[in-house]
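Below you'll find only one chain, the form predicted alone, shown as structure tokens.
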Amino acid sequence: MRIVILPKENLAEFIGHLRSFGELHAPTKRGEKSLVFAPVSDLSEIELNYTRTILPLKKYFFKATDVMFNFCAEKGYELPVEEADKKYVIFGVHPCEIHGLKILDLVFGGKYVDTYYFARRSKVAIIGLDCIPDDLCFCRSTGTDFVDTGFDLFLSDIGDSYLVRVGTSLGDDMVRAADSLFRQVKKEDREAYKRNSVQRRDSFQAEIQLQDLPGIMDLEYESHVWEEVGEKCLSCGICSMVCPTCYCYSVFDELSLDGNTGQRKRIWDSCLFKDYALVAGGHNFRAQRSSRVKNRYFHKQRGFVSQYGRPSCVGCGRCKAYCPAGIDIVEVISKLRSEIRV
């Protein structure tokens, strides 16, 4: 892997160079506290020192509402027209976010490949950026605090400069296109990177013990913890919407008023919605909130491990940060492990 150094005084100019590779998107402020990934018209809009955006990057590839195709009684169906040649560069993507995309790649690239997802994925360049965790981050526990693939470039803050890892040939093209802005790695750069790595590792406050968790969850399938969490849960589905790796969706046809044309659409869905497990005949397999909460935890920490060998949680902390009921995944799992007495 090629590694170069980008002095911070050259960052703005380099970001300007990135526009030649696609429309620039980056974390920007919305209101006083919230941040979102959005198009950037002025470089001053970019927030480098952020922890998390409201919605993860999945919104670019797996849209909240997506037109699958248009249909007409006379012509049959046709795929929606998108800007086929339009490219995007997303700057400032944290390691846990990149791991979230890698998990979606696994899911949507399985037996039945999601062509909508991968068509968009192929048009986007990912520029990673490291971060300092807050009290909600537990990505060190999930092994997603560092990433060595899944990006075109990755920037690590080493004081007066960024250590830049080149992950793809496209990333190499980006560096070569602005070659005068970079320099070679020196001894002091290596030492600064190692110091910052230790500092970042030691700054994690939240922790989840994942060792043997699938087995413990099987043992605690009837635990009173699920009833306790179910009492608090509002079944609003916000945790699913903001999760980088939740991928459930429902499909419906929207008929136009002329009765002759329409669209087939898919929208984000959540296993916490009351009607998620409702079937024809009116039976609901998970009518109780406690059973829906349990299903979500089991899918992420048990079922996904069985299928893919790893949990589908990346430790970003969004589910707690935006849960109106204040449900804390770290606390729930600690109770299941009897590390917190109730």
Contents of the next structure:
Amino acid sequence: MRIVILPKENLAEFIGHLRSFGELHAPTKRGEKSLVFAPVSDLSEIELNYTRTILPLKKYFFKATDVMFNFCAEKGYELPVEEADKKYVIFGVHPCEIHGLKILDLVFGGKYVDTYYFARRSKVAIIGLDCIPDDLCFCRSTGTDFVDTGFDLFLSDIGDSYLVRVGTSLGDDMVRAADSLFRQVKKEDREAYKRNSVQRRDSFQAEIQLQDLPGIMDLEYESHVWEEVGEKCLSCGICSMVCPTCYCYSVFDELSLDGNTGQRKRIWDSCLFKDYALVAGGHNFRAQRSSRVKNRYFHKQRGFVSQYGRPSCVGCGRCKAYCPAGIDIVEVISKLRSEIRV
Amino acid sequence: MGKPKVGVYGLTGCAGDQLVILNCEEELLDIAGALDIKSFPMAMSGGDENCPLDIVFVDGTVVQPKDEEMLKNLRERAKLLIAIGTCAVWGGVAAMSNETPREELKNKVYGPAGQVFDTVVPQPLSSFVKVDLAISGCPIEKEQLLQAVASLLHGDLPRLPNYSVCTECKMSEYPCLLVEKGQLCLGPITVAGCKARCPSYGRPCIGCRGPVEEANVSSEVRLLREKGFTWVDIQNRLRTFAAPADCFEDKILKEGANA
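What would the structure be for the form predicted in complex with its partner chain, rather than the form predicted alone?
Let's see the whole complex now, leading with the same chain.
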């Protein structure tokens, strides 16, 4: 892997260069405290020291609501027209977020490839940026605190400069296009990078024990912890919306008044919604809120492991940060592990 | 098949939901083209007040004996009765003080003038007749109305959201007013459909669309109490638009308050 150094005083200029590779998006402020990925025009709009945005990057590839096709009684159906050649550069993407995308790649790239997702994925360059965990981050436990792949460039803060790992040929083009802004790695850069890496590793406060968790979950299927969480849960669906790896959607048709045309659409869905497991005939497989909460945890930490060999949780902390009822995944898992039951 | 025969009527209320129909300016000709509007007293005179109807849209609440009479008559005339607006679906603001005796309330509001008319305890349409479809909102969302009409023209009922305002709020990535600002927001228990309009302007949801199915009111009350809101503030907010709803029964509210 090619590694170069970008002195911080050159970052603004480099960001200017990036704009020639596509529309630039980066974490930027919304409201007083919140952050979102949104279009930016220069470095002054970018929040470099952030922990998490409200929505993860899935919003770019798997949109909250999406038109799948238009239909017409005479003409059949046709795919919606997208700006075919428009490219995007997303700057400031944290490792957990990149892992989230890699998980979605697995899911949407399975037996039935989701072409909507991958058509957008191929138009977006990812510029990663490392971060300092806050008290809600547990990506170290989920093994998603660091990335080796899944980015075009990845910037790590080493004091006065960024150590830049080049992940793809597109990333290499980006560096070459602004060649004079970069320099070679020196001894002190190597040392700073390794020192920071240890420091970052030691700064995690939250932890989840993932080893043997699928087994523990099977054993604790009847645990009263699920009842407790079910009583608190508002079924508001926020945790699913903000989760980097929640990918459920519901499909429906929207008709026009002319009775002749319409659109097939999809919209983000959540297993916490009452109707999620409702089937024709009126039976609901998960009519109780507690069973829906349990299902969400089981799918992330148990079912996904069986299917893909790893949990789908990336430890970003959003589900806790944005839960109005204050449900804390770290607490739920640790209760499940320590619970004593007759 | 001919165009469906339609009536649009209002009981006691501000008529804002009927106004939404008239405000569909771009689509009004399409609506008029697709439906045979037999009567719409707010919009036209000379309607047919007796003919059988395929669909009747009704807004407002039953507040006077004549509302009940009119509603029952409409039910008899129409194959499908559609409640439009939070008043029709949940009772609305007219029902926010149903625990106060009617005479006392009337006297307080109207004084001696209140002697000249009768009122009953305000109730949503479903307390009196079978409602085939409920489109809530204060007022209703134009898009939901148009989708409902389009679906009905296809012989289907429309798909209305059965999740909370929070879902739409997060889909649009608005900062959470409960979590970030500690405001008295009813997003988690209020049914979606408005695209979180109030939170989009930084204002908390006041529950004007009525509760979402299976709303966890006691958890909402608990979290608002933890944020320091008084029981009176919480109760007033909860009971503004949909006080007759089962989930806002005194017993359930108190459970949350004492938790």
